[in-house]
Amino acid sequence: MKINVNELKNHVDEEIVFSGFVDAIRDKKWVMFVILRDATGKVQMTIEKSEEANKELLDIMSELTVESTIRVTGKVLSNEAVKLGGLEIIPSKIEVTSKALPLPFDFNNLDGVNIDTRMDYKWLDMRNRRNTLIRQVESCMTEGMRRYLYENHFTEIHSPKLIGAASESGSDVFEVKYFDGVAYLAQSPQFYKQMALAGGLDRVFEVGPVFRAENSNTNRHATEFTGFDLEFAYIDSYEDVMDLEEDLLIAGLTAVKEKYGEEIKEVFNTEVVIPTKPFPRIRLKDLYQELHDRYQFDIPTEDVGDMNAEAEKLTFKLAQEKYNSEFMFVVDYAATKRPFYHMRDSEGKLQGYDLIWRGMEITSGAQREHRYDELVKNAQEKGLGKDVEFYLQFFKYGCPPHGGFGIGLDRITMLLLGLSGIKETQFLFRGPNRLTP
């Protein structure tokens, strides 16, 4: 099993085998220093030139380029003079496992390197410690939220991404050839989460790809992203859904802060803030009034009943100034602006919410409509027909009251680390003009 850099302190005075990238070679008069790197950090390898036994090792390293990979057999020694963790490896054997060609750009200095060039060579871009950390933070956040759901009796499901009808609105879907017919890439696992509840599972979640055929080139949109979706039954109102989301986000952020908080502060110059419950909540019409009174902002006519990007930014400002919070729940959206499966009360008021964090919407959640007759009526109002026939079947034979939400993992990672856009955040970005690598 490979020994990582962060484990070397447990092997002082032992002979080990270490594998990694050649990060730098410093060829001095009497000694050669080689900096080796893996995903957990860097370590110094020291080769003394005065020792005859090292001639073969020096010959190997003299011919080698940086970013090549090697396997080293050697002894781990403690040395206070070494800046990299006070440890060094004294090699007895070096094996070259791959030799690198000259790099197209210096991934350690990305200033001035075009984002599209970086995406063309994503595997090199990731070698920058900053970009490796993005992946590790997103993974840690996901693990923390997953753990919370498992501890609270959720079952993880895996729904199909190839579906036979254009889901939800019937628009913004990718059509693909499917043998002699047509299939579509799923916009979300929404319908299948609800089917699982109709099937008797009380609490379900899924982490998986989501596809949106939106020709959008903003800093927050992608045609494929990773969704963290959940649904749970026997709720009393959408307040239960908001309450669970608070706990979920606190669990995920706590996991990140404990493992990477200091490194995030050092690399991204941002603090991981653990929120306290309850997050502030405000009705949409009251929010409009606050934004008008405080910031002289009025929602454009076409967005009345909903939010836009500028309103989201100002909502964050309001949450900080009035509530000392990074989060804000906004409720009482217009039913015309929301999917047909969101529940409405007896007065027609939508039983759902948006969650704004650091100036951007990260969640649209709701209590779902579980009554068959009401669902049919709502679908007809939206002009939906055959596209949702299969979905409506789930509710004919009884289904408990339920609700849920979805979070875009790439978006919350972007906001957590203060990144400029989703292109920088995603492992491999997919947009209207990007299908490779």
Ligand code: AMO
Given for the second form:
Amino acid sequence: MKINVNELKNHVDEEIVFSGFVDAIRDKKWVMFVILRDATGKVQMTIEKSEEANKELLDIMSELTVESTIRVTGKVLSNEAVKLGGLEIIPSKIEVTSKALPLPFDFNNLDGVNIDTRMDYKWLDMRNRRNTLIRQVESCMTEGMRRYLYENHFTEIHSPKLIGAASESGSDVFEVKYFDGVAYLAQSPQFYKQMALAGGLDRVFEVGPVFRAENSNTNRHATEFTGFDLEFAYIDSYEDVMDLEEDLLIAGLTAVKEKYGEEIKEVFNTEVVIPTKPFPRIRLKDLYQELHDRYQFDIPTEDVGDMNAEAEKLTFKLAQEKYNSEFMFVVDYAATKRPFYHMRDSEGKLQGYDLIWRGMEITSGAQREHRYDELVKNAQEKGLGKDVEFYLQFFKYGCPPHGGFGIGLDRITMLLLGLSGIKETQFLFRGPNRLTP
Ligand code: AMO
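Having looked at the form predicted alone, could you now put up the form predicted in complex with ligand AMO?
What follows is the whole complex; the chain from before opens it.
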């Protein structure tokens, strides 16, 4: 097995095999320094020119382009003069495992490189440490949240993405040819995570793709993104759902801070802040008032009962200024603006929320309507007929009270690292004009 750069310190004076990219070649008069790179870091390989035995190695390296990959057999030496971790590899054998053509751009300096070019060559863009770090941080955040859920007896499920009817709003759904008929791409695992509860599992979650046919070119919308969704039973109110989301995010952010906090500060100049509980919670009506009084902002008529991008930005400002918090739950949205499966209380008040973080909505959640008759009424009010008939069946044979939420994982990663947009954040961005690579 290959030894990684971050493990070399445990193998000083040993003969090892190292494989990686050729990051740089510094050909000096008496010595050739080759910087090698793998996913864990960089190391120097030193080839003395005066040694007769090194002639073959020098021949191989002098013909090689940077970004080629090699497999080196050699000895690890400790050498204080070496800037890269005080270690060097003295090779006895070098095999070229792949040869690189000249690169279309310098991934170490992405400043002037167009985002579309970067996306076209995503695998080169990613060789910049900043971009591999994005993936590692997202993975760490997911791991931290998953661990929290496993420890709290959640079961991970995998629901189908090919479905027979729209799962959220009918207008944002992708239709695909399905043999002689049509199918749709799931806009959310919403109906199926609830079905799992009707099936007797009382705590479930899913991390998976979510498809939205939204023809919008903003920094926060993708046509395919990763949803972190969960649902749990026997709650008393949507307050329980918000409580759990607080713990979940704290678990994820703590994992990220422990493992990558320092590097994030160094590379992205951003602090990972672990929030304290409870996150502030505000009614939409009161929020409108605060935004008006403090920032002279009034929600446009078409968005009354809901939020818009500007309101989300100012909500973050308010959260920081008034509550010293980066997070803010907003409750009491208008039922007309929310899905039919959100519960309303006896006065018709919606039992759902959005969570705003660093100026953007990252989550929608709610207590769900689990009473069959009420649910049918809500669906009828929204003019939903045949499409939701299969879903309504789940509530006919006993179903515990429950609630849950869906987090946009890409948005979390973007905000966590202070990135400029979702194109830069996603492993492979999908938008109205992009389906490749
Ligand atoms: P909602 O539609 O609000 O709720 O989606 C949940 C979260 O997903 C993220 N998000 C997006 N991210 C990137 N690109 C998009 N086009 C996009 N659309 C949404 C946001 C959002 O908060 N079924 C409910 C969740 C639930 O109630 O459990 C739902 O899908 O961060």
